[in-house]
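Below, in structure tokens: the form predicted alone, a single chain.
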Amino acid sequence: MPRTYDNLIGGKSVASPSTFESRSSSVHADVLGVFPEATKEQVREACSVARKAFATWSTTPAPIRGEVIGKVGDALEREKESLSKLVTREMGKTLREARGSVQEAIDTCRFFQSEGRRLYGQTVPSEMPNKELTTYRRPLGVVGMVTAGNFPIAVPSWKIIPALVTGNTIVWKPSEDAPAVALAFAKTFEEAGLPGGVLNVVFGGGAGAAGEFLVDMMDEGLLEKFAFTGSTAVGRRIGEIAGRNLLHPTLELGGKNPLVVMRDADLENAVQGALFSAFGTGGQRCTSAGNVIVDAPLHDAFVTRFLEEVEKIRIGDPTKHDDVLYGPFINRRFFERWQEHLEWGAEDGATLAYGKGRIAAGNTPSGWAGDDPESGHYGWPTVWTDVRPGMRLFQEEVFGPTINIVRVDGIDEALAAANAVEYGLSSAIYTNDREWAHQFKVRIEAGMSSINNTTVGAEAHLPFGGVKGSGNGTRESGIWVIDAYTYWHAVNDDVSGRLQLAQLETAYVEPGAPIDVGALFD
């Protein structure tokens, strides 16, 4: 019988009514154990035992939440190879690229922990003597958090650990396809001591259930700030609710994202580039390429060698092969968004240059690792040619294995269709030219972008984050994520014992005569 979980409330194990199973996404019939669907009476008291916890962490100094978050990072160093065997068996990313998710979670705990020491404010000069002006950085309270399953560690971390360092308190609602990571990587932070009712956990899932639960506390007022990462449909829901409890929310969303290669480009460097780009993760990254926008004079060159590369791609169950690109999809959900964009293809005219939809038994690529295809939900690497801006296809995010090539003739015409998207969150141009290297990061319209390299990737010192359909300009990561769990607080401190009106009492010094410079040198 596989395990029973419980949610974390207060320190404390809180079971619910109804439960729900963790199946590995390589074999549906490996149980990882059963998870708590959270009620919302549940979601509702996390939020008021997290509100209680406030009062003492957001007290306890800077420096020592820091340090907090380095054990945490100790811990998670330590259970590096056992996490990212878990999140290799949970949702199927490849442990080479697990083990990357997990590193990102590490060096999140190195970066935070000392700023923990330099949580700095500024000392302003007064216009009015014997003043003092001060600013301070100060937390804002109970923070509801949702996070995707595709990074099940290194996306929570980059809001959960600043939102602690800063001495926020939490409510966060794990993915529903990623229960126990989740619950191992909050269990590094009991190790690490942090007191109970800071990190809550509720699991279940989203719409019409504890993720659902937890959009309703704000306009219950029990939250001061919600951050989520997930779909641009979603996210929009999320920021009218917020707008209107006057809330900014951190929305890091969907992408389509666009990856040029100008005529100039080395083609093998280019052709590598776009093949992660495409298909890491299965396609399942927001920072996935969405588009492969070749210039002309290279177009017919650039096809001929992806479609080389991309018929050696090895696929197949991620635990038990070492080799594979990719493994299944994440659930069922994205597996069935994703065989949809095959009529939108047709529809569209566009031609299916490479792929044959679902894998399984007689419909196997060549890369095929050998396992069962039934086992999970397996798809072919996916080319489209003859795209053109304004297709479904090119304009809607797939989320999986598959990539559209498109047409253009130059700098102007490639950003043109780079820019003829309503996302604008990642982005790559593959060039030796330096003009258009620049003329490439002055138009874009995206938060993030590669010169040479690909679309994917991020590093915990770096901003994340998108524009347009991709976010609401929040940003994630580095000293910019400190600006989304705290507001500033200015204070004005008086020692002259009188009454002091800036703005009406500023003339300090008696003027002197005016000044005739023309007379001067007569």
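Numbering follows the first chain given and starts at 1. Here, rigid core means the biggest group of C-alpha atoms that superpose within 1.5 Å across both forms. Given the structure is predicted, the values throughout are model-derived calculations rather than measurements. First, how it differs from the form predicted in complex with 2-aminohexanedioic acid (UN1).
Residue 17 is not among the residues whose C-alpha shifts by 2 Å or more between these two forms once the rigid core is aligned; its shift stays under 2 Å.
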Contents of the next structure:
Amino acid sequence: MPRTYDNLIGGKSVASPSTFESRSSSVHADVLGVFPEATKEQVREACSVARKAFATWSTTPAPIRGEVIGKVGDALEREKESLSKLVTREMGKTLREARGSVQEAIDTCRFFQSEGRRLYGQTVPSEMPNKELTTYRRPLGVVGMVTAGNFPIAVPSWKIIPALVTGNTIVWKPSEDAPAVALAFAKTFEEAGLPGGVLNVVFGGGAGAAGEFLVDMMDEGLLEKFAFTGSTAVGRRIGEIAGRNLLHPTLELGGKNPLVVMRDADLENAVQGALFSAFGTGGQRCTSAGNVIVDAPLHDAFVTRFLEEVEKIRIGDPTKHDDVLYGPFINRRFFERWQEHLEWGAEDGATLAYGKGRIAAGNTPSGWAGDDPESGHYGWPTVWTDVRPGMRLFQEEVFGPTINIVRVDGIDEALAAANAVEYGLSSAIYTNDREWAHQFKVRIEAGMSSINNTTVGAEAHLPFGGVKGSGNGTRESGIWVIDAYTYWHAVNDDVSGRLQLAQLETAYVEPGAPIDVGALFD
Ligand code: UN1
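And the form predicted in complex with 2-aminohexanedioic acid (UN1), for comparison with the form predicted alone?
What follows is the whole complex; the chain from before opens it.
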């Protein structure tokens, strides 16, 4: 019998009238646990509990808050292996990548532990005597968070940790695709001594369920901030609701990330970079490459070498094999969404250079690791050639093991193609030409770019986020995320003992007579 788990509200376990199961992505019969479907009333209750907790947590000195985050990092480090295995079992990414994603959360703890001892404000000179101006970062209040299942620990850590160190309290609705990882992560905060009510976790679905209920709390005036990672369509909706409540949400949305390979590129490096960008995590990263844009003189050689490598990709159950590049889809929903694109490609008139849909008995690619393909949803690595801007295949996010190859001629065409999508999250160029790399840096419409590296693999202390349809300009990670969870408070401290009026009484110096350099030396 699988165990049943509860919501965490005000430091207490709270059950809900209905529940859902979390199943392993590689062996569907394997149930990780039964989780609650939080009701609207429970979500509301979590928000009011978080508000009460805000009074004490926001006045807890920031260095002390940072120490709690440090202890979360210690717990994550100690549990890294079992957490990584849980990520692999529940979500389906390889153990190597799962370890990387837990490490990303640890790195985030290390960064923000010490940020608790900075959170710098400024001292600013006043134009009046005996008056001092200072600025302080103040926490916003109660933050609602909804996160996706593809990075069930790293991406929540980018939100929860900076929000806590800056003194906010949280109601978090983790993805229904990875609730077990979310619960384990939330437990590390309990171990670290975070007071009850500061981080509340409500489980359940998105539309018509806990996720939407939490969004509704903005209209009820119970939240001061919303942070979301997920689709552009849902992000737009959250942005509208936040906007009418004068809240500035954090929105990390989709991507269709270009990887440009110029004629002078190191072919092997570019092939390896494109392979991991396209097929790492089975293409289920918002930073995965969508279009590989290849300069004409290298196009045919690139396609040949790339296809040789694609044929060798090892695929299988990541809980059993260490050497697979990717495992199953997170679940049926992700698989079905991916499968749709096979029709777009045919309608668009692109060429299917490699791939045969769902991996099944009698339909396995050469690198199949030999498991029962029906135990999870597995997709063939899929490569389309002759793809052009404007095709649906080129424009829309696919979120699976699919890559398009697009032929262009020269840096200007490459940049035009790279920018011809609605999104602008990450991007990459392979070239050793300084001028082309420079052109790419200044003209690409993206929040993140790599030169001679992949579209994925953002480090935990650089700003993460996109432009255009990929977000609303907020950034996560590093010092930049602090702006998302604080407001600037400007303080005028007047010790003159009298009414002093800036601008009206400012004692500017009277200028002397104008000088004339010509006359001075004639
Ligand atoms: C995501 O896909 O939502 O840069 C985040 C990367 C990872 C995070 C991806 N560090 O690929």
